[in-house]
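The chain below stands alone, shown as structure tokens; this is the form predicted alone.
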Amino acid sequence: MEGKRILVTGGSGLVGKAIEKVVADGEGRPDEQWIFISSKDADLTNAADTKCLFEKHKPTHVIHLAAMVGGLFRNMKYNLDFLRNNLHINDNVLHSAYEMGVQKVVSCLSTCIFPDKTTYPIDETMIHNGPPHTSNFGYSYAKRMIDVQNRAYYEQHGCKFTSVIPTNVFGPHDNFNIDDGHVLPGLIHKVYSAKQNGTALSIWGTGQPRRQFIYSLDLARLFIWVLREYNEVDPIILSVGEEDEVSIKEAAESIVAAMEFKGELIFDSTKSDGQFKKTASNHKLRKYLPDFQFTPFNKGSSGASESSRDVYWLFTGSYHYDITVGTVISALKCHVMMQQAAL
């Protein structure tokens, strides 16, 4: 039997790099060829480029991660761009997959696509029950349409296209840009800057919003399981439990302790909080994988140096015997320089 050729779009990003590492570390199988591509390989907003990419690699399976992404304030400023670019990317990838006879596509959604006004916890049946939060409606509606397209391709052509819905992801190769990055690396960058400049640490918003954080390597393992074993067209939430939800304030305080910041901590309530909570149920996932072990958000439990080891490990993927706050900062410097070089 011919092996699988698995194409991963967005392969240079946070989740793509995590999947690549997990595969390289032993999760890959002999009959699987993994192909990780980035925006340098093709412009997925362009239908012809996307079709050429699929014709070149002839994938049998696709993990679709590529998207225009950004933090809260970039979403608020560019809702139209997020809508149009992601609609183009998703339509081109799914249609090229259909035309090339791809056996299965697993696309990546986000909990931000759920209705702003809803009951909690949210689950997979509630995606289309109302408008998303106004701060990122462009991105949210574009991502919702993947679920609509998956069902349409299945009903009309029998395609096995599905999607996963992760909660907030963090880990190695994250984006430490304060304006455009995810919340945890953004907080680490802010702590670093405050320490360097001897200033107070200002956190945007009240700190009260609550989030569930999933470690990127955990998510990578779950993505691979979905690709191989999950056979529903309906999406599945990939998340830690409701009991593991933490506030932005709690997350900030954990990072402050880990990096031994001794200055003043200020929450700037003039800045938007975004969506207050997005508490997601992982009940469906637990029915399939009751024993899956998630990496805890707060690994450190015995003092600042132990926490520093854990912060470094969570954002670089490795331990050293001489971990100090300085090595955490060095890792951050490297990430920040890489982000600036990419701009």
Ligand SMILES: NC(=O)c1ccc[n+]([C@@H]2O[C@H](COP(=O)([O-])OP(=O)(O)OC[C@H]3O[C@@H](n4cnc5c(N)ncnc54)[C@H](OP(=O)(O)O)[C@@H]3O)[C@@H](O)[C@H]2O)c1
Second form
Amino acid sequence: MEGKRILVTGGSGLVGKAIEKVVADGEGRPDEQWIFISSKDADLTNAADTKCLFEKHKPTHVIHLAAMVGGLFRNMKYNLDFLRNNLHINDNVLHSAYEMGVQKVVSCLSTCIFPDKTTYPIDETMIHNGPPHTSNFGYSYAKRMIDVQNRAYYEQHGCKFTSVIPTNVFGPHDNFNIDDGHVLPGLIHKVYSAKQNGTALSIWGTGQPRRQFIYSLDLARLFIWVLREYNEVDPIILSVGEEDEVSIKEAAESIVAAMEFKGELIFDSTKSDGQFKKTASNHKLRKYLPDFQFTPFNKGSSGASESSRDVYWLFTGSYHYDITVGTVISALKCHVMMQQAAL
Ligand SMILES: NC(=O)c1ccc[n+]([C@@H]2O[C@H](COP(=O)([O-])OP(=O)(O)OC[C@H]3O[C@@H](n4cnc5c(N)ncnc54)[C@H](OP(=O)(O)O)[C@@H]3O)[C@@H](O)[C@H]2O)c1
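Output the structure of the form predicted together with the ligand; the preceding block shows the form predicted alone.
Time for the whole complex; same chain goes first.
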């Protein structure tokens, strides 16, 4: 039997890099050829470019990650761009996959796209049950359309196109930009700068909102499982359990402890909190994979350990972070240097 050619769009991003690493570290199989692409290979907002890319690589399978992605504040500023770019990218990728006879596509949604007013925990059946939070409606509606398209491609053409719904992802190759990035890398960057400058740490919002965080390499393993084993068109939530949800304040305190920051913490409540919580159920995932082990967000959160040993995931390498440590520090230094050069 001929092997699989697996095209990963968004291969240069946080999740794509994690899949590349997991594949390189032994999850890949001899009959699989993995192709990781970025926007340098094709602008997926452009239909002709996307078609050319598919004709060039002739994938049998696709993991579709490419998207305009950003944290709360970038979403609030550019809702139209998030909507249009992501609608174009998703339509181009799914239609090229259909035209090329791709056997399976796994696309990526997000728990950010669930209805703002809802009951908890949220599950896979509730995606379309009401408007998303106003802060990121552009991104959310574009992502929701992937699920609609998957159903339509299945009903009209029998395509095996499905999607996964991860919670907030953290790991190597994250975006450490304070204005544009997600909460954890943004906080790490702010603590780094506050330490350098001897200033207080300003945390945007009240610190009360709650989030579930998934380590990118755990997510990568689950993506590969979905590609090989999961046969539903309906999406599946990829998340740690509800009991592992933490507040932004707790997350900030963990980072502060891990980085041994001794200065003052200020919560700037003039800045938006975004959606208060989006607690997701991983019940469906647990039915398939009851024994999957997630990397703990903060090993020392019980308070039993010394502060410098909290948040092992960040700096000590106790879990998978031996490589991450170097990546985080150099990414931060690089970013700070670039900012200074721009001044
Ligand atoms: N990060 C999270 O917390 C999170 C949570 C839930 C879901 N997700 C979803 O997971 C997926 C991956 O997210 P991520 O955090 O890995 O994102 P990321 O680090 O921002 O990477 C985005 C990727 O998409 C590519 N891309 C963007 N615009 C493109 C275009 N016009 N044409 C071709 N490629 C383009 C980028 O290529 P370049 O490097 O060349 O720009 C990059 O490889 C996304 O679909 C996102 O919505 C992420």
